[in-house]
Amino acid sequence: MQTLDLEKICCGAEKIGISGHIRPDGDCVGSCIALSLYLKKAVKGAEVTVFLEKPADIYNCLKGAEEISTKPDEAERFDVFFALDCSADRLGAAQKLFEQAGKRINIDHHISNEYGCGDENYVVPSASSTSELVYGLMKREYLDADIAKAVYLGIIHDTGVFQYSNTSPETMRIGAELIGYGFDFTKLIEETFYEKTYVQNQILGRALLESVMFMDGRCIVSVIEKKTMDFYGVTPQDLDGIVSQLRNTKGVDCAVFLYQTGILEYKVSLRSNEKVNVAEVAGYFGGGGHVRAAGCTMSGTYHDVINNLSRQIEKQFEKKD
C-alpha cells in the first residue's frame, strides 16, 4: 500500500486540523497529539489544532494535551484536516470541519473502515494501532521525546502493553525505538494503563460480580445501568478496561459489556479470541472495530440487546466449529 508524505500534503498549509473518534481512547489521543507535535515542527508557520471530546485526565501527561479543543467552530476552515483512528462519521462535532477542509486525510487501522473516508487514505488493518501508522510516516529528524511518548502511549493502549494479538514484531521494534528517546515509559504504563481510581475499582467489581455466563460458558456478559453509574458517580471513561477483564475469564471465547447511554439505549463493547470475529458482529448493528475488539450502539431492553447479539455471535461459532 502506498504511504503518505506528510510534508508534501501539508506544504503551504496555513491551518491544519486533526481529530479522532468520539469517546477518545489512548490510541486516538496518542496519535492525534503525536501528529500535532510533529507537524508543528515539520511544517513551518502552520497553525495546528487538535479537536477531540475531552479525553480522560490520565492523558494530561502528554505535551499538548492541554491545548486540545473540545468545542469546534463549524465556520472555521482548514487547508488540511486529518481524521485519525476512525471514519468521518465517528468524528463527532469535528466531522463538518473535516468535510469542508481543502484536503482530507484519513489514517486508520480499523478493518471496518476498509476504504477510508478522505481524499487520501492510509488504512492498514494489520497495524497494531493508528499511532504505529503515524509513527511510520514521520521523518526521524523531527522526532523528540514528547512525540515518542505520545506514540508509545497510543501503542500500549491498543496492544494491551504488547500482549494482544495485534502486536507484531514490527510493533515491538518500534516500541524499542521509542523508549530510546528517554521518557519514563514504566511510569507512563503504570499511570495510564494499570492504575485505577477507587471508584473505578468499585464499578469494575460490580460489573464482575453481576456478570453472567451464557452459550455453555463460551460467552460472558455484564451490564451497568445508568442508575448504577449515577450511584457511583462514574462516567463512560471510568468503564474502560471492564470488557477486557471479563474476557480474561477462563473458558470464555467472547466477552460483552454494556452500559446504558439513554432510555432503551446501550453502548456495547465486544472482545474475543480467534473463534469470534467481533468486527462482523458489531458491523451487523452499525458499529465496527477490529476482529478481536469492536463495539456498537444498540436500542432495546438489556435482554433484547443480548438476544440480538447472541444470534450473531452464534453464527461466528458455527463458522469456526
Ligand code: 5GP
Second form
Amino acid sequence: MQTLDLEKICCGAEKIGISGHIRPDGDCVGSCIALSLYLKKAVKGAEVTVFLEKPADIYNCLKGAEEISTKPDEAERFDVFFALDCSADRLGAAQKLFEQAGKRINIDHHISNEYGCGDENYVVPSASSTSELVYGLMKREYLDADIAKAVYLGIIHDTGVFQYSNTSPETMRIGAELIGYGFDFTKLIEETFYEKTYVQNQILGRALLESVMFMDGRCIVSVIEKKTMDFYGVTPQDLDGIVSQLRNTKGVDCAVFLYQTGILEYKVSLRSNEKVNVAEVAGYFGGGGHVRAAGCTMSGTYHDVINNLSRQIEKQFEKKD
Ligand code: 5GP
Ligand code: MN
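And the form predicted together with this ligand, for comparison with the form predicted on its own?
Now the complete complex, all chains and molecules, led by this one.
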C-alpha cells in the first residue's frame, strides 16, 4: 500500500474537513484531532475543521476538542476531506461533506474497509490504529506535544494500552517517540482509559452480574436494556469497556455485549481471543471491525439476536477446531 503525501494532497487547499465514525472512540477522536492540529501547522492559510458526533467528555483533554463541529452544514464545500478510522457509510452527518468534497481521502485500519472509499486510500489492517497511520504520514518538523498526545491517546485506546495483539514493535517504537514530547502520559492513560465514573462502574457491575456463559463456557453474553440505561441515567458512551471486561473471563473465546438502541434493535459489540474472527461475524450482519474486535447493529428480540449470532460464532469455531 502506497502511503500518502499530506502536504501534496492539501497543497493550495483553503478548506479542509476531517471526520471519523459515528459513536467516536479514542482512536477516532485522537486521529482526527492529531491530523487537524498537524494540518493547521503544515498547510499555511488553510481552514481545518473536524466533524464528529459529540465525543465523550474524557477527550476534552485534547487541544482543539472544544472546536469539534457536531452539526455539519450540508451546503459547505471542502477542497479536501479526510475520512478517518472508517469508510464513508459510517461518517454519519459528515458523509455528505465527504462525498461532495474536491478530494476525498480515506485513512483506516479496519479489515472490513478492504478497498477504501476515497480518491486516495491508505488502509492498513495490520496497523494498531488509525492514529498510528496518521502519525506515520507526519513530518517531524511540525510535531509538538499536543499532536503527540492526540496520537498517543488513539493508540492506547485501540491497543488496550499496548496490550492487544495489534500492538507491533513499530507501535511500541512510535509510543516511545511520542512520550518524548513530554505530555503527561500516565495521567492521560488513567483519566481516559481506566478511570470510570460511579455509574459507569455500577452498570459494568450489573452487566457482569447478569452475564451468561454459553457454548460450554466458550462464549459469554450480557445485555443492557434501554430501561436499565434510563434507570442509571447512562448513555452508550458509559458502556465502553464492558465487553472487554467480559472477554477477560477465563476460558472464554468470544464475548458478546448488547445494548438496546430502539424497539427490537440492539448494538452488538464482539471481542475474541483467538478462535473467532469477529470481523466476519459482524460483517455477516452488515457491520464490521477487526479480527478480534468488531460490531454491528441487529434487529429482533434479545433471544433472536443471540440465536443468530451464535450460529455465526459456531461456524467460526468449526473452522478453527
Ligand atoms: P465497538 O464494539 O467498540 O463498538 O467496536 C469494535 C470495532 O468494530 C471498532 O473498530 C468499530 O469501529 C467497529 N465497529 C463497531 N460497530 C460497527 C458497525 O456497525 N460497522 C462497522 N463497519 N464497524 C463497526
Ligand atoms: Mn481504530
